[in-house]
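This document starts with one chain, in the form predicted on its own, laid out as structure tokens.
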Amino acid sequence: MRTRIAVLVSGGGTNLQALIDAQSRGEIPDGEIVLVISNNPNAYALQRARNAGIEIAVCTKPDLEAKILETLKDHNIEMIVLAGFMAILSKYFVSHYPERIINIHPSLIPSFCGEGFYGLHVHEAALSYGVKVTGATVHYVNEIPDGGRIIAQKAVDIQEGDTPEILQKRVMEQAEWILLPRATEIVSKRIRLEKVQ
């Protein structure tokens, strides 16, 4: 009865690794990562999935969304986690999984979010603006980039001498890798309970 989860990735997969590690520690008891999908055949995240014995799939353009949806259906996926997935999903795609797709964003939404704010760009913006606190947010995904309802947030202090790279690492370690497994369990549990009602 555990919620069947797919993780969508494009790069190195550090957030995927945090999820795999949390799952192995028993911190996602209501869900199970059964599939990792990437739009980049060279993503190191795919190797992380292989190392953990999780099935992988590569879906690329053209018809990226159609290929992903078909793959999700073939694996009876009930929940999707975006973990560094570098593609914006359409309203059509999101409508297939309402309140069942979550994303991690490296800022305290509504600050430094939306189109163009990803990766180091987020941390560059935070530093150039001079904010004293940043963090990470896990939110539901809708058709608006970073526009869905917030599930969880965690603050991280900005320190003297921070570079975008140093700040990115601290936000990952102190917020993203903690928040994403927690939020995954929250949503997994909700979906599992909906099934048994």
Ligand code: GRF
Contents of the next structure:
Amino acid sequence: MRTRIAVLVSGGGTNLQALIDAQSRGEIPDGEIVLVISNNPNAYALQRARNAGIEIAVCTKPDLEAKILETLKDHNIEMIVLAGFMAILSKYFVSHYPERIINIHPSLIPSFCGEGFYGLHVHEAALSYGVKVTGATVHYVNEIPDGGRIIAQKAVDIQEGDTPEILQKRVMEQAEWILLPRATEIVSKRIRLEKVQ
Ligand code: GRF
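Having looked at the form predicted on its own, could you now put up the form predicted in complex with this ligand?
Once more the chain from above appears, this time first in line as the rest of the complex follows.
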């Protein structure tokens, strides 16, 4: 039985698309994306899920977490991938899925992470600090924003003349879209093996 995965999104969903494409190439043999949940009804990510024939759900405030938890239970979800999900999950929420929620962050943690470091802010901070190498990190999610154990990282060089937008695009192309499917397979496999033990 493959690990049943839900992907949580809020925006454009390019990381979701990378997961869908990897799945269709057979690169996530131990998991299956069965559900996409968005807290934003207008997220383009939802269209990507529809195009791929994946079931979608929209969960909004109030009681966002309770609605998500109920939806996850209804679909027997075993693993959660946060792919551009723009809400911080509480300790209560995370305690339902220990070491079963992963997130992609567009820097080399522990640099440029934690509260306030999202989207272009991350790349602005890297450029203004003057680092020469940045990248992306996939990590387990716990109650501390970007604070859980690291699963995988990939470095990306900063180049002369980079703007936050240019850097964001390079980090996505060279790191995020490669790393997230790989990490998803690693964790799917671990969960699948735990089930047969
Ligand atoms: C990505 O940069 C990801 O690292 C961060 O949010 C962004 C989401 O982009 N967590 P997309 O919706 O996957 O295109």
